[in-house]
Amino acid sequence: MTLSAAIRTGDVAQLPGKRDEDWRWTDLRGLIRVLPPPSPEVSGEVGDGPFGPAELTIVNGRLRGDTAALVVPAGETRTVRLRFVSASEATSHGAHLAVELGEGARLTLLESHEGRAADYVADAVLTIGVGKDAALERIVLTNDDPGAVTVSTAIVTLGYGARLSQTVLAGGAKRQRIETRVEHPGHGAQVRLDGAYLLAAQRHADLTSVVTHDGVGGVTDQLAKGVVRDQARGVFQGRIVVAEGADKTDARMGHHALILSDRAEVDAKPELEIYADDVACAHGNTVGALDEDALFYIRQRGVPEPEARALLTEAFVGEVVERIEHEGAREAAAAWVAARLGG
């Protein structure tokens, strides 16, 4: 049961709900009783995205131009700006894009999800193949409407010696879920899977990931941080599976969140499933408030309390931003964080 299937068939019974373990905190079936009508085609200009002019733009589920897939041939290096734009109020649409990296290819994918209308339902699926010794850095920024329901799913398959570096920055919506599923072959492949959610008002964001180690000697390093205030709700679900025979796996996961108001909520479920011997795996999870001692220390130096809180919060999230390798994307991510904290 997926949002993709529900949009395709018009059948709300295809929506995942709270009886599905992986969706119990992001219930779509209980929220959507009737799907909005299909989104129309939009032919006008939609401007630039947060990363600048885009090479690939998908508006209301339709990919503009003649490209059916994003392919980086073996040995080539590219930077591509990819935009998913929802531009029609109270409508629904789905999109799918295939991304393929040949052996030894390098791709920096600057991806944005943008709401230019209200109350839409949007689903996006990326199927990504990263060839042997290839490298993908994917940075995702979301700017969805507060009344929207959105799901973005990336299904990633790695070759031997491949490298995936991902950073997701989620601003939330009425319901927003960003899911990543990685088939990890081991054999020198490396994964960095980072994310941050900054939520206010009644926004909801769900960062869900599953990394399955199927071979010997793979590395996964995952860091997620969240900040929620007002009546917002953040969800983190991270699962790392080490299959039988995937010895010498090195997998580490951390999730840390700040709750800045009494009515905000964070639900976290970090998981390790280990069926192999001789592995180094660990996970950690903390949820709390700002450090009052650090806040006092800054205020003693004449910094007003709102500014002091913003500085501490920005430093907390900054660890995720600083791990972004692409300089321009790192600057765009820092601006995204500053804008939300300033708000």
The other form holds:
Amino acid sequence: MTLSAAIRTGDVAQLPGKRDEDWRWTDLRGLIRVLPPPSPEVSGEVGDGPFGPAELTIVNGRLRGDTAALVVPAGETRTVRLRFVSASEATSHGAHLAVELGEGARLTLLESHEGRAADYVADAVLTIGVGKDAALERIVLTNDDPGAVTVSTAIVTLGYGARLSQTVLAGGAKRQRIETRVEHPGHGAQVRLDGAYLLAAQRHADLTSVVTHDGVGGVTDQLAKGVVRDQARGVFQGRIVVAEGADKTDARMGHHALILSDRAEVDAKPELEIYADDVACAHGNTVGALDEDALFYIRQRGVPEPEARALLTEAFVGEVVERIEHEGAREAAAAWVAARLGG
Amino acid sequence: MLSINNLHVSIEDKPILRGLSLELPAGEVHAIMGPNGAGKSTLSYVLTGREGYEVTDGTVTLDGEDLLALEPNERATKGLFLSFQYPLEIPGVPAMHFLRTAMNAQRKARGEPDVGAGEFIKLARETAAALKIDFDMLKRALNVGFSGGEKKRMEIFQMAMLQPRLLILDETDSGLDIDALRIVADGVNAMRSPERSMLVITHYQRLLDYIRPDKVHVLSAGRIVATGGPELALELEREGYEKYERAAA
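Condition change, the form predicted alone to the form predicted together with the partner chain:
Following is the full complex, with the preceding chain placed first.
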């Protein structure tokens, strides 16, 4: 059951919903009675994305230019801006892109999901292969329409010694899900899987990830943070599986959310499934309000309450932003956060 | 400068301060001593406007202005500064950024221009050096992972940077070894001036060997039950609070 299949076939019975354990908090089957018609081809200009002019632009599910895949040959280093633009109101489309990094290659992938119309349904799938000793830093920014339903899935396979560093910044939509699945071979491969969701009004964002450690000596470090206000809803589902024999795995997961109104909601499900004996795994999960004592302390120093709240909230999310390695992406991410926190 | 008249304060309907009166003229340093539970910290919090403290009677004025009508940040802008007994950790906010935000918020409220980056850093460097604070510590998140003594020194650092007119030191000596105590006291003494007043709240007399008060008040069961010179602190150190607790009961 996937949104891709439903869009491809036009059959709403293919939509994932409550009966699928991993989709019970993001129920598309219950939400969508009829899929909107397929999105038309749009050939006009779509301006620049949040990272500037893009090397790859996918509009309404169609990749512009004559590239079919993003390939970084062995030993080479690239920075690629990849945009997914939804440009037509109340239509649906899906897109797929393959990303391949050869041995020792390095790629900074600056990916944005942008709504330029209302109420669309969009699906995006990336299949990513990171070769032996190659390194991918992927930063995902979303600017979806409040009436949109979007699902973005990345399926990542890592080689020995490969590195994946990912930061997803989700602004939500009517329903928005960003899912990452990683096949982790251990053997020196490292994964950093970060995310933040900043949600207001009635927006919904779902950060879901599954990392499967299949080999000895893998490292996974995950930090997700959320800020929800109004009637927004944040979902975090993080699963780390350590298969039998994947000894010396070092996996850490943290999810921390701030709920800034009585009607906002956060649903979190951190899971560690461990079948190996000799591992170091830990997870932490907190959901709460801003620290009133800290707020008073800041106000006692002369800072008015709204600014004191903004200072604490921005610092809370800042930890995720600071872990972004690419400087330009870090700045774009900081600007994205500031815009959403009304700073 | 500060005038407290017949102040009654309750926390969740439980009376803590019961008719506290105090005059703190400009330029003077007054100590408030008292046993645990006398209401010392309540006094510091109600003066600075923390939520949860209900003033049921009495007045507090700062240079004739009703202090209790102001928001905590407005009180700070008027020059009121509390050195916290337990300074809060502010994760993710470097000490320098925190302090510059505070300084500029106060300046903005007073209609003054922002402090320039160069000017601010120069001032911070000099002030930190005087308090033997490693400048690199100011780049770390405020108070996160700092020792008790470091946190207290950071309070005095903030105080020296913000140059308040009315200082409340709440148990500033707790958690300090003798060397740190001397550094902190030197920092406080350097701020003594005819335009600045201080309220030094302490359980022990020790701090008052370093910060010499003009007057000592004994707070017991929510009221000032005795007032005297520095010799009163020595008497309390010798004889304890028992006689005042009996008197207040």
